[in-house]
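Just one chain follows, in the form predicted alone, and it is written as structure tokens.
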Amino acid sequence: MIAISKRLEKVTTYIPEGATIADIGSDHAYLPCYGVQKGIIRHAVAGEVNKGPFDSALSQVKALGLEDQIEVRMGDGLEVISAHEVSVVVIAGMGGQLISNILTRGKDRLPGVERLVLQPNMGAKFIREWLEVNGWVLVNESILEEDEKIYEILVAKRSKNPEKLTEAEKLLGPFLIQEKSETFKKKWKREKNNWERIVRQLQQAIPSDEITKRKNELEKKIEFVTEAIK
């Protein structure tokens, strides 16, 4: 059985079984590759962007003698799939931002699709505005550390009427939020006092229109967090 992150172990926890995935940037395939040794995946897309990724990811797959169950596709982003190819799309290991560009620029691959399993390193604000605005919800989140750092999963279904999230919930987490784990605390302890350091700075800057509005964007941020874990 091949060995893999703590953080992608709890990724596969939410694919269904026998489900069809794609995996996009898929670093080594290592999540295929578990997942289908585990019996949860059915069949796997293993894409990459660039070449030497790709031919990690190809030779790990044979390796393990996995190919009649995954294969290895190079492309960019959803360019590797195709619409009712797959259930599931996995996205980890990346910024908030890029996996929310990644599937704007994709969008046309996702019909079929049922489940997204997103799994940032940063900015996962930015995936949850871009799931309220493309007609998918969140049914479960979480949060989990691993070699000091902080990671959040999100999983999201289609939704033609999703709920709109407040801005905290947007930020934070509606899940994330309820279940106010030690590790969710530790996290935004840690951005909360960043936060306040850089407004301290702000304070001593020579005034001016954006430093006055990037002040108050923290101060809200700062609100939001000492609501969420007091």
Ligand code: SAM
The other form holds:
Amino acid sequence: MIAISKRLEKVTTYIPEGATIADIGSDHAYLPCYGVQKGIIRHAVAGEVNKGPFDSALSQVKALGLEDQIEVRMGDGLEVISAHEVSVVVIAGMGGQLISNILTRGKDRLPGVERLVLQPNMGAKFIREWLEVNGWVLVNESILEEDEKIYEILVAKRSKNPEKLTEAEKLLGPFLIQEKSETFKKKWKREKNNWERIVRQLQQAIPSDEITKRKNELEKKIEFVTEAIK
Ligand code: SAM
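Okay, that is the form predicted alone; can I get the form predicted in complex with the named molecule now?
Then the entire complex follows, led off by the chain already shown.
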């Protein structure tokens, strides 16, 4: 059994047993290899846009003798799969904006996909906005710390009329706000301190509409976070 990070291991817990998946941005194909070895994943497409990670993924799959269950394909985002080919799409280890971008550009490949498991390193808000606009609803969220970095995992399914999230829920995560874990509090205390420092700097700057707008935005986020972590 290959060893993978705590972060990727947690991602695999959101993949239903027997699923066919696409892992987009699959450097070393760690996630599909682990998932297949553990008997969670039946078949996987490991997609990579860059030659180096593509080659590493190919070597890993070959070294473990998993070529029958994992196909490594080179291409940009979801273009490596066809509609109705997989039941789950995993995109992990990228920024929330990039993940949303990949989903938008690959919309025509999403028919047949029942679940999205997304792990942004930052900017989860962009993904929550994307899900709401595009007919998906969050069914679970998770937050964890590894090597002094904090990661969020977002799990979504299709919904005909997704409930609208509040601004605070988009920023912080509806499930994570409820759970209020120590890791959640740690992440947002850190962000809040940072925003408060920026607000103090903006207060010293020459006033302008732009500065007032920025200050108001930050103060609003500080208010959401103060409420959520108290
Ligand atoms: N998913 C793995 C993980 O979570 O550990 C690897 C994360 S790594 C930081 C991001 C990977 O995504 C890189 O290997 C990069 O080449 C790949 N990538 C970035 N943009 C991509 C795109 N548009 N399509 C496919 N792969 C992409």
